[in-house]
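First comes one chain, alone, set out as structure tokens in the form predicted alone.
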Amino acid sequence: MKTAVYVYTGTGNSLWTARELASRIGQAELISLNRHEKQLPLCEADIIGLVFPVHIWGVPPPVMEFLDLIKTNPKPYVFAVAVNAGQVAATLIQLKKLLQAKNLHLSCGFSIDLPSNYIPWGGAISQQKQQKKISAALEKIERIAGTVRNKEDLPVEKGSLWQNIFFSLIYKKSLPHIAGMDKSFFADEKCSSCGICAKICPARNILMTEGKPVWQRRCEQCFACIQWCPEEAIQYGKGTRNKKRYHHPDISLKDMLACTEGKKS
């Protein structure tokens, strides 16, 4: 039984989740969505998984673009894992509807709670708290893998009704403005012109101009640039200087660059 797990990732939480899940499902191919092609080959897998971060309480635009392109064999078993910092809201309900429009059924959808990378709201939590979340996530991933292997059909996980309504409204209002939300990024005096920010950006949104990054107004708000900068030189507005950066401790820069280059893991 062939399994394809597609993953979109910014600071490594979703990549780590997808890796751990794929290893437990068995015979699973991990495929990066960070730089997918405009024309995708037919996915012949019997089981298809989608692992991605929740963006502004909804499905990230790159995942929606992927769903517009993917072609599958008739009626594969489809599952999804939405990685978030404590509130999945109606993300998986939204995904279920998007898949229905493609005549695909989302058999199950799960929320995985991992440390937040949204630095404007706060720096990284302590390593002890990070490990507590990671350990809990591993236990849940084990259960998810069993569900997928057995091809169970379950209701998708979701937030409470008021949260789903409120956060879905924020998502709909914010979505048209995401691409231009990079106007608050800048590189400070610590920038060493290494270019990692440009290389790691899944949207190819950063150009190095005279040794400095320049954002191109097609941001996806993944925060890979700010979290992976080795000098902590990239800032977002006035509130990120001196805040502790975060990326998943088990994911390396090399792993992330391989994802962005579209290599299979």
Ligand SMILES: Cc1cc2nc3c(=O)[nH]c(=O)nc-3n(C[C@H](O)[C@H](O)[C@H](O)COP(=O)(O)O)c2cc1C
Second form
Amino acid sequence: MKTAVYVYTGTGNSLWTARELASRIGQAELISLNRHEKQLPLCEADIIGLVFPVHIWGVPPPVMEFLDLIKTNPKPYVFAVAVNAGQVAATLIQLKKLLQAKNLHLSCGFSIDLPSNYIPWGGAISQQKQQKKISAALEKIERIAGTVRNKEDLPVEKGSLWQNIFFSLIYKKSLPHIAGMDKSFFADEKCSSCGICAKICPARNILMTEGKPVWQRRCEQCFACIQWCPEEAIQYGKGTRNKKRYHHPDISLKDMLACTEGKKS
Ligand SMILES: Cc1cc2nc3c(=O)[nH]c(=O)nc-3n(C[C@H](O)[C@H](O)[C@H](O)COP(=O)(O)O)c2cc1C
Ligand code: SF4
Ligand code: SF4
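For comparison with the form predicted alone, provide the form predicted in complex with the ligand.
The next block holds the full complex; its first chain is the one shown before.
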């Protein structure tokens, strides 16, 4: 039984989740969606998994783009994990509908709550709090792997009704503006011109010009650039200068760059 786990990630939470899950499901191949090609080979796996972060209470645009492109065997078993910071809202309901439109059935969809990478709303939480979330996530991943191995069919996880209605509206209103939200990014005087931000960006949205990053208005809002800059030189508006950066503690810059370069994770 072949399993393909597709993963999109900005700060490693989804990559870590996908890895932990794949190792428990067995015979699973991890495929990175960071900078995926516009033409995808037929996916012949019997089980297909999608692991991605929740962005603005919904499915991130690159994942939607991938769903437009994927071609599969007639009836794969499909599962999903929406990695978030406590507000999955209607993300998995949205995903289920997107898959239905492709004649694919989402058999189960889970929320995994890990530390937030949305730095405008707060810097990294303490290492102790991070570990608490990671341990709880691991327990849930163990259960998810069992569900997938048994090919169970369950309702997808979702937020409360008011959250789903209200946040879905905000998601829809925000979608057309995501690409241009990078206008709030800038590199401050600490920038050492290392170019890591340009290399790690899944959207190829950063060009190095005279040794400094210049954002190109095709942002995916994954926050990889700001969170992985080794000098903490990237800011997002006025409020991020003194906030602690975050990426998953078990995911390295090398892992992320491999993901972006399309190498096996
Ligand atoms: C632009 C943006 C929007 C986000 N929106 C949500 C959200 O709606 N709900 C939520 O719980 N977390 C939200 N987050 C937090 C991420 O989903 C969360 O930190 C996730 O674990 C990041 O996964 P990654 O490390 O694989 O990128 C958002 C993060 C970013 C950067
Ligand atoms: S990663 Fe940071 S230090 Fe390196 S070029 Fe980008 S902004 Fe400058
Ligand atoms: S510019 Fe930054 S936030 Fe936007 S897609 Fe690239 S790495 Fe992600």
